[in-house]
Amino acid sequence: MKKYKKTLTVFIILVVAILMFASFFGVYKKNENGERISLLPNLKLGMEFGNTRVITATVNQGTTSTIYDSEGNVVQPEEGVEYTEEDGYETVEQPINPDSAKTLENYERAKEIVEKRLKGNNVSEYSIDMNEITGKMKIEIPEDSRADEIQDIIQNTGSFILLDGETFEVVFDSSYLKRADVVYSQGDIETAVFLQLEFNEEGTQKLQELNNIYVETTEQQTNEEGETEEVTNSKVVWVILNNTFLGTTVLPNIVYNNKIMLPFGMSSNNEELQKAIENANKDAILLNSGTYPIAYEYTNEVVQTNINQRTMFIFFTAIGLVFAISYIYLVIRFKAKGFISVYFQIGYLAVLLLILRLTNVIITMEGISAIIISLILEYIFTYIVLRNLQQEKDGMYKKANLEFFLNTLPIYVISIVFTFATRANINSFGMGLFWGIIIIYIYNFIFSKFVFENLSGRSK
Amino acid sequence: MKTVKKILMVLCILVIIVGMFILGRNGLNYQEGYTQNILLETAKQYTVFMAISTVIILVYFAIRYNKQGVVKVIVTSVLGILGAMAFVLALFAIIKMPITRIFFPIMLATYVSSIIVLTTSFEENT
């Protein structure tokens, strides 16, 4: 039986041994080209520890000219002419965005656009910095493979419009739209996906109008040699969805039950399915978070992280000299079993690690709080543990569990309803925290338990 | 031991008021492009899930201590949190720590240790 003990003893040290190795130096195999992978995935880490890019929407202070004809008609500039006042004709410069638009309710309606935008498009990480009184915004988010389309999705008007196929003029726009859904219609063989767009009372009305007057005529015509024919006459309109020009069409083919429905793939296969339904949903966010009040000008840079590896180096130290004050008294408190109950805290560490990375969890400074607090609360487990195997009473750990489980209990809730949070930061710290948690009592239960009372001469 | 501990909250207050003072005149030091805007829009965030989880501790806190008095267990747990949490903002603003990314960890950190410190004083106390 004492052989047995000292075998898994031994045996629990040395999975804690590569557990440590593979969460600390990672896990490799070769490929067939000779090259070195990671059979475990990396650390997601936050947005602060790499490159930014940093979007600046500054409000348009520019003008617009308008000519006008002797007569007062507007007139369209051409190349190489000059419109002199001489000659009769007048240029109106107006504001892009008028002062009574550059109010704080509209900058603050524009900052809300963004928001619905980033968080529609399932953007965790960003920060949106808004000066109230110039209404400049700076947006933050990750440089990453998503930054070039998040800065389209951000830049974008988030419009529908109609134009006049003959005169070009705006004769229906998404001012009157309720909402935009993505739906889906069931064929034999293939499906169809739809960017489904409902108006409110006012748009429907005008767009059944406007269904009457933008549609197919045929009219019966005599030609040359005075025979009569049928000719087909289309009053069509130009349609443009988010800044992107559809096409045109006559109105009955993209309206129906006063709802406009513009097509967006139709397949039997999944992933071209798939890719339209991503493609509609881009729109429908786009649509629905609505259009911007004013009018911004935009510019990008990256910028490099300002938390850099000697940061890193001094608050890691700072942090890891507390912890090894601890751990001393640890040792010399509980000696031999002190020892080995430091050696159980780094596995627990590394575990913690390993899950963090398999649960694909984004670490942010907030998340590394949650390891730090997650580490605290392992070293409060163990000094319990320790604390009450000296007893050298049985059930001590079941006690010792329930000692801990009480005091802890408030950190639970923290923990769960912190990773309800959509934000990564906040979500970053009550996943942290969750599996911190969780795996204090595991990884103790598995390993350092039966260690432990092993060490005290018990089994109990 | 009560003088230690009654000395150690006067100074602890003092650090409040002080801190608060100078807060209120200098405000924050903040650098690396991290703005009050930001502070604030973050706080927001935050303000949601922390009142959510305080909320549920602190009934928590009343059913399981109800013996050590309901109104007691409540008052001493909100002062202690927010106690905490003020003393911490003190001294940032005491020693013009710069305001970074780091802030809010910092600041759920001591919402965490002052839960973790009033449990295990109720607890005691049980």
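Positions refer to the first chain, counted from 1. Each form is matched to the other, and the largest set of C-alpha atoms that superpose within 1.5 Å is called the rigid core. Keep in mind that this is a model prediction, so the values were computed, not measured. First, how it differs from the form predicted alone.
- With a cut-off of 2 Å and the rigid core superposed, L104 has a Cα displacement that falls short of the cut-off between these two forms.
- Comparing the forms between these two forms on their rigid core, the Cα displacement of G62 stays under 2 Å.
- Here I133 does not count as shifted, since its C-alpha moves by less than 2 Å between these two forms after the core is aligned.
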The other form holds:
Amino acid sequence: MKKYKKTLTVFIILVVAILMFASFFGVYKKNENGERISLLPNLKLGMEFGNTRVITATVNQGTTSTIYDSEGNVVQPEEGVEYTEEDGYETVEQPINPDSAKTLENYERAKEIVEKRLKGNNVSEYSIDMNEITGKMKIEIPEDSRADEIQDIIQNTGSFILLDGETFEVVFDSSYLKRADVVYSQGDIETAVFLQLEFNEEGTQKLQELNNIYVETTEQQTNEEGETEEVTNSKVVWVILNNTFLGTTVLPNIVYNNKIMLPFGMSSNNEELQKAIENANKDAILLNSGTYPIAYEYTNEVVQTNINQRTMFIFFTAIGLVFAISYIYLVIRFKAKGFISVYFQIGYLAVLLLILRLTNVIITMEGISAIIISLILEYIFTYIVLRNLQQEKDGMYKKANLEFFLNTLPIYVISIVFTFATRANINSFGMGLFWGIIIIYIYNFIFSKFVFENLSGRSK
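Got the form predicted together with its partner chain; any chance of the form predicted alone too?
Partners and other molecules omitted; one chain follows.
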């Protein structure tokens, strides 16, 4: 029995060593090209540790010019032609955003749309500051490989429009939209990906009317030789989705069961299908987020982080010295048990960092604070256990857990509340602390509990 305990103790120590190596140095393998790739995801660092893109959205104060002829009809201006009052034309200047549109309700609606687009495209870290008087928004996102794409998504109109193929008049738009979904059609060989647009009752009725207008028609005509032949005429619409011209078509080609089905791809190749699904999802998110109630002008700049390597080195060195002194105290007071406890506390940090990697928690400065607090809590838990051992108390883990739980209960509540926060820095703190507390119990129960009991010769 004694040999078994020694063997298991050595095994536990080795497992913790492997976890520490994997967490601190990583686990890699070589791909087909001989390059080393990591098997573990990297820690996701917050915006403050890298450059930030600041997108400024300002309410457009410009005007548009509309030209009317003497009969009051709108004139499509031609290049090089002057439309003067002497010739019977009237030019009317109208604001792009009338004063009636510049309301707090519309500003808040625009902010809500931006948030939906960011969340829908998995941008987990961002900030939006809005001036309630002017409607100006400052949107901060990480300056990374997706920054240009995310900026385009923010600036997109998020609209679906059908234009008459002859007059270019808007005959249908996304104001009738109820919901956009990505759907699939499985064939014998290939799978087709569609963006399905469902409309409200009014939109459905209007679409039914248009579906009978924008069609192909066939009529009998007599040619120059006096022969009768069938001639096909098509009254088409231009399809514009989220600022992209998709082409012209007759409506029966894209309308099924009073819903518009826009094809995004057809293939038997899984990679091609995933790409089509991704593109369709992006457009669906744009449409479902809504159309901006006011027009904005956009500018952007890249802001460099104030946190540099020297600052972080000084910070972590100071924290490291504090913990080093605390660990030395454990070794001096509890001797061998104190030394092995330091080993397990370093192992605890390794396991916590592994969990944060695997759960994709964003590590902000607040998140680092949560990690430090978790280390302090682990230190307190270990100290309680070692103190119980020193006082020769039986049932040390049961008593240590109860004492630790009662003294740190408010911290548990804070961590759970902060976990559900929408702001990345608060969420990072909550998630870091939540996992830190959970791992204190699980990690110590699996690893250190047996070793400490074996050292003391006492039961749990």
